[in-house]
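The chain that follows stands alone, in the form predicted on its own, written as structure tokens.
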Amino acid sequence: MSDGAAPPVTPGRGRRPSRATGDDRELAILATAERLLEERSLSAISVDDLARGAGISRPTFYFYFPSKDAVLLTLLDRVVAEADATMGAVFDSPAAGPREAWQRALAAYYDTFRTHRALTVAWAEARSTSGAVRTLWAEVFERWVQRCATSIEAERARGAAPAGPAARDLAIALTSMNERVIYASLSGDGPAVADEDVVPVLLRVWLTAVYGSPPD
């Protein structure tokens, strides 16, 4: 993972060294934040830490972000976009059957957040103190609930899944379960499913809830 500093540039003969662009500095701040979150909590990271790691001054930091919480929100936006793109590709790709389709969707969801383990834990913890984080996560959660509810309704419409609780209610319950199980596995908070068992366990519960019994 990047340490947040821009890579050295070897200047051409007779030319001055290239200067970092605004985008380079913003990316350096984001990379620094993700690296530092691997080491300590957001509350233990200061704006000075972020600026120093990105190789910029404190005033320059504020040109790009109004606060360190804004850095966290930007990182959340980026990882959610990554998860959305990955899951969208899964939902849009043909699968051999329901088991494979749901397994691929759950694995894509879990793998994305596991790749950004420290960020996932930081976001979960920040929701208790940051209204902006809560609002953004609620929007993300709603999108995923709608996508899953649509899939459940489609399975019922084609006769693959029996009638049951409202598809939206079932999607809310199952997506909430995903969130808690994945957070516990990544953070070690309370009883937790082992990393290698997260997707198989979630898959079994999803298939049983949607289809009544796991389909072949």
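Numbering follows the first chain given and starts at 1. Every value quoted in this text rests on a predicted model; they were computed, and no experiment measured them. For the two forms, the rigid core is made up of the largest set of C-alpha atoms that agree within 1.5 Å on superposition. First, how it differs from the form predicted in complex with another copy of the chain.
- Shown are candidates Asp77, Ser93, Arg114, Glu38; the hinge separating the rigid parts that shift between these two forms corresponds to Asp77.
- Between the two rigid parts, the smaller one rotates 15° against the larger between these two forms, as C-alpha superposition shows.
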Given for the second form:
Protein chains: 2
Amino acid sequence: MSDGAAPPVTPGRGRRPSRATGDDRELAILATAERLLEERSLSAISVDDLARGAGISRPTFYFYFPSKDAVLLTLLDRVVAEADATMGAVFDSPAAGPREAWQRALAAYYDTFRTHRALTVAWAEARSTSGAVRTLWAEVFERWVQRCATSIEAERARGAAPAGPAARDLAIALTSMNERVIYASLSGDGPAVADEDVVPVLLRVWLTAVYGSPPD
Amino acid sequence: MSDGAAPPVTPGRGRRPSRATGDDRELAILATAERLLEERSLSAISVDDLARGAGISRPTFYFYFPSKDAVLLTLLDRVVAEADATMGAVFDSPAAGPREAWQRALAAYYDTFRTHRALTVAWAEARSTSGAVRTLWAEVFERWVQRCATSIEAERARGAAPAGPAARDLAIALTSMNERVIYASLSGDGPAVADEDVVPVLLRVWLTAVYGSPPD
DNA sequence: GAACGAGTCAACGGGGTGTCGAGATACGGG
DNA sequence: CCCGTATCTCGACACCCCGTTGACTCGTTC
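Right, and the form predicted in complex with another copy of the chain of this protein, after the form predicted on its own?
Complete assembly follows, chain above in first position.
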């Protein structure tokens, strides 16, 4: 249990592996971050808070992570991996019809982020301060957009959906809506759609946008 | 030209009026903020930068504004006033048909924020750090949502639009999409819809969401 | 038991915020 | 003309946070 197996957590994101008791400390930092994020925003959490929460001093924190953002990034890697896995499973599994397919995809997307509420909110917040966080978000967004654009094009090709704006642009607009609506619902800031109405409303807009013809 | 007339700029937002040369300093600070925001993000601008840009020392800055956020808030008041005026004009003026009405509203909305690109981007950024900024945003969002929800309900009442999700929820979802798509387009972060395609794509989604029936 | 590497932290330097209190400056009235 | 008052200004301070350095403690290995 000391070494041997490949590191199970956070494969990428360039950080030196640490062995022996170091792993415990690292996990303690991550757990502290996740716990503190439940009660306050990322900007209200200092490196000192994370260090003390993990039972170490501030300089020692820097032995494990290069910055506060890196901790968030490591935490986000897990969520992203989970989201990608869920997304892949949903898109690849057969569905009774397009309506059900989109419905399942939306519900899975929402569920993933809802089960990591604090992290999702912190993600959105850190996007404006950390380039790495912004990049990670852009990657995830791009993957989702491409999947959706492909699906839209497929529906158009088989004559199920009418022509319209470039599939990619449509996918970007609709994915942006998802993101913002979900964030508002999770963060509680400002007007938001009620929790149980999020998926139905998003679904309705997606379906009409993809399959409906505009009036006139 | 010293005093006499009511203060033309920033009527609300609780700040003590100052007369004589003080007005100049205040305006210099605002101008500096607007200028610096064109080149870097708000968090990369220090109070010292604003003070030096306006030709005063840092403590003197605090004589005019209680914080950096307050400067942004004052700047935003102008944009909000402009947006509200434009929005009111668009909604009140008669249109050839619903399509044109929505098209004009969307275009006006987009134009307002595009002509204040730097400020809009800073607004979104500061939303996560300043409660006052967040509140201002929520107010603007809420006004827009209510206008749209009312219009959707009117269309449904006259039989032009089919029944569907609560008009307010639909308005929230679509307005969220507007906001996010516009922000992405203006900030240049991550995948975005090209400048000239923003309004057409948004319009298409709005029209199908409001007037189109879902498949199946 | 010496050498080494992992882990630890007090102390430092640098940058940011917001405040305080002492001075400058302008101006109207005695 | 001079004086009081309100406006304005800033040097210096206290505080918070970040990230680094260099010395120190351990456990392991040869």
